[in-house]
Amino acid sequence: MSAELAKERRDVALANRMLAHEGVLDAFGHVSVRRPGRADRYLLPRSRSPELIEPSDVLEFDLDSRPVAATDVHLYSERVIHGEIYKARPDVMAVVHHHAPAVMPFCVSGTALVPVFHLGAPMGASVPFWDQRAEFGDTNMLVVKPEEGASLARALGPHAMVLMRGHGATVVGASLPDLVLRAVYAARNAEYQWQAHQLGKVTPLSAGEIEKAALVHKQPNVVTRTWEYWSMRLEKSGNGIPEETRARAGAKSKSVSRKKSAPRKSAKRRRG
């Protein structure tokens, strides 16, 4: 395995976690990178709660969703999204599928969602709308068939999220450090409308004021100081990938270990 590969498996790890902490994620839902070098695979950990993921957990699927290398672990049954989005958008590198308490509402009463704070601009001036029924009828509600997650990558079309009616959300990005931060700041900006309505008016950000602040948003020190800063939160929390925490762990109490046993240097001076 390349090391860019590792790398990527580790990340699509990483971002699982902390979009799980970050209470973007629970028990379901699940997150996706175009494999590098390779624009007609995509990287998604084996069906697991997202929490919980591990770099050995990061599969390879071509953009039918099959897994490249023969598996018998259990597979996400809605991995179409990924696999029909990166079809239909060549400038998607990373997916996310997730059921957010705080977009929820939105989804369920197909109010639109609008960026109304400045860290709400990466998720674009309108969010559409993807009611599965009106194509398929009743189902369970699951995309599973490609014919349904390429109708959903329709719907999503040019934008950076679509909500999916009485389901969840899905969320694009150029990269996983810019998707964590869209997928974060949509949930934010979702509970902040939310709250503003109950005071009684919601003033959504100007075309001009989205689309200066998505440009903030895009450069890369901004994307670096955001997953920097949900990777700390995770680690502290415990929940980071468990061989670097305990590789961090035990190079610390070896530090601890070598302090307690330096010889301690006599308060007084010798008498000649």
The other form holds:
4 protein chains.
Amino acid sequence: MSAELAKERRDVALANRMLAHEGVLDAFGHVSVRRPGRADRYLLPRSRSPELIEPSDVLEFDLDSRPVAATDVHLYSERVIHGEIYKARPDVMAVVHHHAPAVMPFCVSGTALVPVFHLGAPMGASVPFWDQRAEFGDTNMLVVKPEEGASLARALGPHAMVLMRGHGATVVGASLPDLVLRAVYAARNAEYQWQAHQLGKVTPLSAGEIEKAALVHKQPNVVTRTWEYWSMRLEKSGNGIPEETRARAGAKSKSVSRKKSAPRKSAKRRRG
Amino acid sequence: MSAELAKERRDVALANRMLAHEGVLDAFGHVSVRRPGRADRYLLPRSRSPELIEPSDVLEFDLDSRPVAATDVHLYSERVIHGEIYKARPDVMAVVHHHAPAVMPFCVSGTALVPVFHLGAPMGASVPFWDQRAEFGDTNMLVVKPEEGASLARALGPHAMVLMRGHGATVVGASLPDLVLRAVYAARNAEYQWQAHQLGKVTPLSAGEIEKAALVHKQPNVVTRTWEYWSMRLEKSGNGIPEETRARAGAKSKSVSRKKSAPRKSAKRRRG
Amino acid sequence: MSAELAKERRDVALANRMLAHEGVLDAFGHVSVRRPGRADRYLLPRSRSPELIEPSDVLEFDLDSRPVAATDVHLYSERVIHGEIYKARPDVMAVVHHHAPAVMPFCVSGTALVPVFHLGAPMGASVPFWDQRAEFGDTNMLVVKPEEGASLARALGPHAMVLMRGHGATVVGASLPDLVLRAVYAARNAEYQWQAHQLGKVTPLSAGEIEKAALVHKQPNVVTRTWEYWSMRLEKSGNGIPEETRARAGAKSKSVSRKKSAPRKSAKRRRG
Amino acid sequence: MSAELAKERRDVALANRMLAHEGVLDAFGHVSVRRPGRADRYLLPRSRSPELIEPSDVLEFDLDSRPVAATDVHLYSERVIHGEIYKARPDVMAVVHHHAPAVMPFCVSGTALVPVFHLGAPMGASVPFWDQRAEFGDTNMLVVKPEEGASLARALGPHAMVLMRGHGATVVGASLPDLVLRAVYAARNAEYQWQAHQLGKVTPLSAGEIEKAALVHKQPNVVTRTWEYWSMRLEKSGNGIPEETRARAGAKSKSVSRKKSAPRKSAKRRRG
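Show the other one: the form predicted in complex with a further copy of the same chain, since we just had the form predicted on its own.
Following is the full complex, with the preceding chain placed first.
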């Protein structure tokens, strides 16, 4: 395995754990990333609860959501969500499907989710609402058939997030850090909108504000800062990915990852 | 003690702790399991708060809720809930009685609890509401007499869950993992329904969706995955059941449990 | 110091920490106990946040709320709450004054708090509402003068709990374990009542149910069980009172406390 | 670096971490302090999430928000909030800008925040509402230009706190401990007011009560107690600032900080 792939698998595992730690994912939900330089492949863990994902759980899939290497481990039944969105949206590099408690009242009531604070702007001015039943009748509500995934991708359209009636949400991003910021703050936005609704009035941002605030939260120094923050929170919680696992995640990557972590530590010391 | 019984007692202790850790049980509430191959017996802890239960706290009862072996420890006064339901419902293999904060507003207001998302489906299309006072007048609200337990079992009928006015809920399952998934997600469903209610509209799943979504959450790989997830969360929280206690829970089970855990560990290593 | 006094001081510290850990107390609030066999004295910590209280912080006061031994440490300015209630209510053996978030909406809105589930019954059928301003005009809202404490005690009357407008609540009990159970479940009751209110209907327990359910929660095995539960939660959280401090809390109590804990440990072992 | 400056940097780092730990700050937000004896300078961390701030991250700025020493680290883009308020309000010694979840519903709905309990009084009788769009049209909603900071400072006027539409809040204080108490309890006040609103009636404190209750919470023993409380909670959470970092934060401060902590420890022991 290349050092690059090892890093990608580790980042997928980290994003899964971060989003679990921040209350976006629970026993269910999953995060994937498109392989850089291989637009026809994406990385997604085997079927397992997000906060338990290890780099070695992360497998490679083609856009028809078939594992590239034969495997007998359980796979997420809903991986077409990822494959069909990567097909439909060449700009999308990362996808998360989740049932965050904060967005569920909107999935249940059909109330439109709108950006109500600057950090909600990355979620986009409009969040479409997809009702699986409208097209497929009574199902078990899981998105398992390619045509169900494709229908969801159509509903998502050019947007950043789509709500799924009685189920949850799917969010897309230009990178894992971008995706994590968007997913976390879309959940916060949902909470604040729900609470403001009780006070009797919800004032969304203006179209111009949404556009401008979304741009600022795409800047590398912003997503780097939030990625650092959520990583360190994860590590402090005791649920980070241990060094040992990192090393094992790819024999060749050992020396690389050591070199990588070394400067970080000394930087910390120099600061003192 | 047989290795099988040791495992059952450990699983009862684990289910108690998991449900406490996930916010379904608190100082009160209790989880039991029917003995496999002994339809006339069930296992339930001595009177103690759920998150403190150890395998050695778990005792055996007949369906009249009398301890099989004489004991002078305190017993839950409400164990007839378990005995009477096992009598009335041969298909039920596990029972939890709880006062989860999420369902209390429904027990207080009498509002009907309905599945509003796919993971709420295992709770069933209809959740009956039992008012102890209707049949027994003013009581201390505990279900302590056999006839009170039998009345509750009648109200439960063929359903998966029953709400108890001003008291809490009782949930049944086909196994401990099935029960835990159902109880946890019924609580989440209650939260989302309560929140959606504030937004003005609650759209339940359709009858067909409930049936199909309930089926999918009975599949072994789903309940295995959630059981793994909640077990590992429990262990990480520092409230897992220590190896030492496991070993002591039955002298004969020692070698068995070691053999059992060995493959899991090496599997983890192989993945690296 | 006698071993008995050492135990009382330790129990006061524990009750403070437990109530902080269970979300009843925060930076403010305080718990006291009347000295058994000395009806004219009570024990209350020096001015310090409840979750930090150590046995050695606990001082002795007369019913005029003067420290029995001269001291230069800061004292709670509101200790007359305790002294005046002990004067007015010979049956009261423990008092807590708190600002639990759960009861604050009731203190702010003036909505009557009523038992809505069996564990809310110990709180009493009626919770009086005291408005300091009605008798004393604009104050800094702290209960610092003897006449303010006496007024609050009059408002409490024969009840178990009194709400204080824009301030918090005061709860009394027949013992520390009784007080802790009552205070914790009064807070839970407030949450459920608040939530049920959103669903449109609040059904309180009947007068007969309240009386009967309150009785059952005074039974020694119930308060012993909840005291054990909250103590162990506290210890697991890392905020228990370390053995070392216990020992130092009174030289004479050393052997006593060792004897006391020994059987518990061996009981645990025998269970294995 | 002088021992005094080392202490100030450490206190800024502590205040950032405390407010993160108490749920006022998250990935974003920042705390500054004016340098005592240098009214034209303030201390603010480099751009980093508050709960990660170390003393060595804290830099010195002039009132035009330019770093006093050249640096190539990322700076908060919104530091003009601090500089412009220090210019306009000579009495202000500490500033925090935050997006506390508790206040967001008020920022979104425009509902006036009013003191509803005695600890909300330090927030002030009136909390102005600033809408950046009214003066600057569609922006990215960050306060980055000096004129935006100056506009916010004008809106704050002589008050203790200002709400920012769709963004968050800014709070000022006479010292870091005063600021932390005010910010924490303003957030709690927002929660209670929001909850009381659901019950149908919000009764604010009277003008006289606000004035008197605010005074009492400025007393040194009150802010010392809350600072101790939040510091110890932070330390227990494992996110305190380690001794090692303290020492390194300034070579000269080593002996000073040891002398300082020594009496505290022995005081603790003597109490035993």
